[in-house]
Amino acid sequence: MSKHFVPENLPDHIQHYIDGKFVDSIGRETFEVLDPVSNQTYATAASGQTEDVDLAVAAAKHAFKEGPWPKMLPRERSRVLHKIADIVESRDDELAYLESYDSGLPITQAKGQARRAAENFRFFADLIVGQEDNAFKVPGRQINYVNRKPIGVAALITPWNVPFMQESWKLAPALATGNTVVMKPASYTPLSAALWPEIFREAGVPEGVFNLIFGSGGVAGDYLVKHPDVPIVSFTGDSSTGATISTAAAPQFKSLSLELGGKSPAVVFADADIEAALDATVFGVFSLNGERCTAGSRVLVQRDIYDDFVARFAERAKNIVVGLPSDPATEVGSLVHPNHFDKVMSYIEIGKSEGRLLAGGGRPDGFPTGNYVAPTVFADVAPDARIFQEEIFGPVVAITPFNTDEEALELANNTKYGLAAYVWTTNLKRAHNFAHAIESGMVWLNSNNVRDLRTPFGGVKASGLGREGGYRSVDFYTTQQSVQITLNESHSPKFGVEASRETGDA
């Protein structure tokens, strides 16, 4: 086994970034940050309280009201975003190793996330320059056009899985459209988020436009959502927290985008390309350590091929390379935190009474410590089982048979979630009709999760509210003002004219 890699220049303390300065919490509150391989504390981080959030929001509000950022031409902001992308790309290896160390993500997968983060900034840098809005003419009478404006201070609350890339999904469109930002990353993984301030400073983002607050969701996150000077909130995380945020934001009618949990089905019909379906379904649930909202964690397989498919799936799972996150050979690394490890292990114990255990089921051999879970496969799982219904967010899959298209659709829709779905069949008519009938925000046909940045991202039911991605992000981070111009007489009814003449007041 290779030696656990510790990145160079690892900080022992991580600070907030407010109005262009690195600062501690006013009350000096901190929390510990753990290395997920050893569960040892490697750093402390400033823990934001309400007064720290107040400072960050005030800085962002001042930068929005008085600073140059919202008033800059789209081309000027675009140049800054391209510089951000250049810097991220130039630090690809450093970012990847920090991300891998902080989250337990295998290094080969972490490198891909850093490149995607850069691409997110390039995409929105180009989009805002080429953006066009509607104009409507009533010939000889009126022209109506849409004036799109940034909204103000955007609260961006981000998750701990692939954190740097997910932060870029929100930061790029929020900044591209001229808003200012207060970002609160997940407390489990603050390390890569702490790199943004220097990246933005080097790229020329004005002070106060980007502000960073670390701390708990229950204190810093909750107060940020409720803050009266924050009109827009984007959150990615679990559904229960999303419901709390929705309730907190409602009284102030904030713009809200919630990308929440999932229990996504991967439906494999008997006529599918079985090798391709195996590749995709195994990757879909075990990549990123299974800690992904769009994981195909329920695999539904037609009875004709069920026994063979399940046997081959389980054999693949047994052969997955579990190892140190920094080892290029590793396919599944360490889960992010001991609390999450305990949650996933508790679901595995539940699963042992709900399905037929074919692979995994506990710690992998050779890893007596750390947050390691062996890739785990349960077959013959009933649709009312907890491991079929509830999001586990780890390397655990439930496989269930079906006979007919109708039964497959019923099983696919039989959860409170509706984020993603995957369908494997060579029947084109079935593929499209089945996709349209699935209750999910996104469907991939004969494909694993390949994201096109132009498309809307989000779910239905308990998987979220609203959409981001492409022009949907521009819609979310801007307000659309309708402006009407009269070209001829206004044709206003002349109220009160006759009465004025009768009284001599005309």
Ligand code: NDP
Contents of the next structure:
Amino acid sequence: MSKHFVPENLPDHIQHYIDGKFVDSIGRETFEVLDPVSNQTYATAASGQTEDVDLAVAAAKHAFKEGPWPKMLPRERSRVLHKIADIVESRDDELAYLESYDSGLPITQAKGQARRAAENFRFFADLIVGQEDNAFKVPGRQINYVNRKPIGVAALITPWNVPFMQESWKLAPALATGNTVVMKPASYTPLSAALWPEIFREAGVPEGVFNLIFGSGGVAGDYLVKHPDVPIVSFTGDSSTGATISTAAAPQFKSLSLELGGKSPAVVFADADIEAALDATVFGVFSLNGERCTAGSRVLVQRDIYDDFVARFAERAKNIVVGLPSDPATEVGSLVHPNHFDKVMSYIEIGKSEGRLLAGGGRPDGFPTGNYVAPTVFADVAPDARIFQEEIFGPVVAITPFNTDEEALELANNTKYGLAAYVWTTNLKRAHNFAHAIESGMVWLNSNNVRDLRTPFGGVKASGLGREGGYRSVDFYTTQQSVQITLNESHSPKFGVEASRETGDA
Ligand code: NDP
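Got the form predicted on its own; any chance of the form predicted in complex with the named molecule too?
Next comes the full complex, and the chain you just saw is listed first.
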């Protein structure tokens, strides 16, 4: 095995970025950051408290009220966003190595995520230039139009699984539409987030437009969500945290977007292209270490092909290359943190009494330390099993057989989640009818998760609230004021005219 790779430019301390300056918390509070291969502390990060969040929100509010950013022409903001994308692309190797070091993601997959981050900026840079809004004409009487406006300070709260890409997915539309932001990244993975300030500075984002606060979700995150000067909250993370944030934001009627957990089904019918389905379902649950919200973590397979499919799936899982995140040959790296490792391992123990263990089931051979989990396959899992119902967020799959379309649909919809679904069949009618009946925000037919950035992204049920992606993101980060103009005389009923005649008033 190659040696644990430590990036040269690793900081030993990570600071907030408020109003164009790198700063520590006022009270000097910090937290420790581990690398997931050695589980040793490699840096400390500033731990934001309420007074630090106050400063960040004040800077963002000032930049919104007084600064040039919200008033700039879309083309001008677009140029800055394209510059951000250029810089991300030019640094994608460095960025991917830092991300991989901090999160345990395999380096090849981290590189792909870095490119996606750049693409998110390019996409929204283009979208705002081409943006059009409605005008409505009532012939001879009225013209009405939509005046789209940025809203103000956006709170962006992000998870640790693909941190830099997740952050870009919120930052790009929030900034493109003219808002200012305070971002609170996940505490397990602050390293790549710490690169944004330099990137934004170099690209020409004015001071105060982007502010970054590290720290605990329960302290900095909670206070940010409740802050009266923050009208928009975009959150990606666990469903239970989403519920807490929803409650915290409700009294102030904030605009809220929640992208939450999933337990997505991949349904394989006997008439499917089995090779393609096998490639996609194995990749779908084990890529990104299984730490993927849209992972196809329940594979439902039609009985006629079940035994063969399951055997081949397990064989593939056993052959997956587990290794150092920095090794280009690695397919599954190290889970992000020892706490998350313990959670995934506890589900594997639960699974041993809920399903037939066909691959994995613990640490892979040759990895006595670090947060490594062998790709794990449980077959014959009943729908009431915890490993069928609960999100594990690791390289663990539950496989279940079905006989009929009806049974497959019932199984597919039998969880509290509804984020993604994958359907494998060559029958066109079945594919569409099945897709329409599935309770999920997104469905891929005969494909793994290939994103078209114009399409809505989000879930139903416990998987979230609202949609981002394409114009839905623009809608979320803007308010649409309708302006009505009368073209002829105004036609108001003459209230009070009769009464004033009777009393002699004019
Ligand atoms: P968490 O919900 O634990 O944390 C997400 C973010 O919220 C972190 O920055 C966290 O801070 C912060 N946070 C925690 N509590 C609060 C609070 N009370 N108020 C405000 N902010 C808070 O999720 P994870 O980071 O563990 O991410 C994994 C989860 O994210 C999985 O369930 C996964 O399904 C989901 N996810 C969903 C995606 C989607 O698009 N639907 C995409 C990717 C992941 P801190 O780190 O300090 O705890």
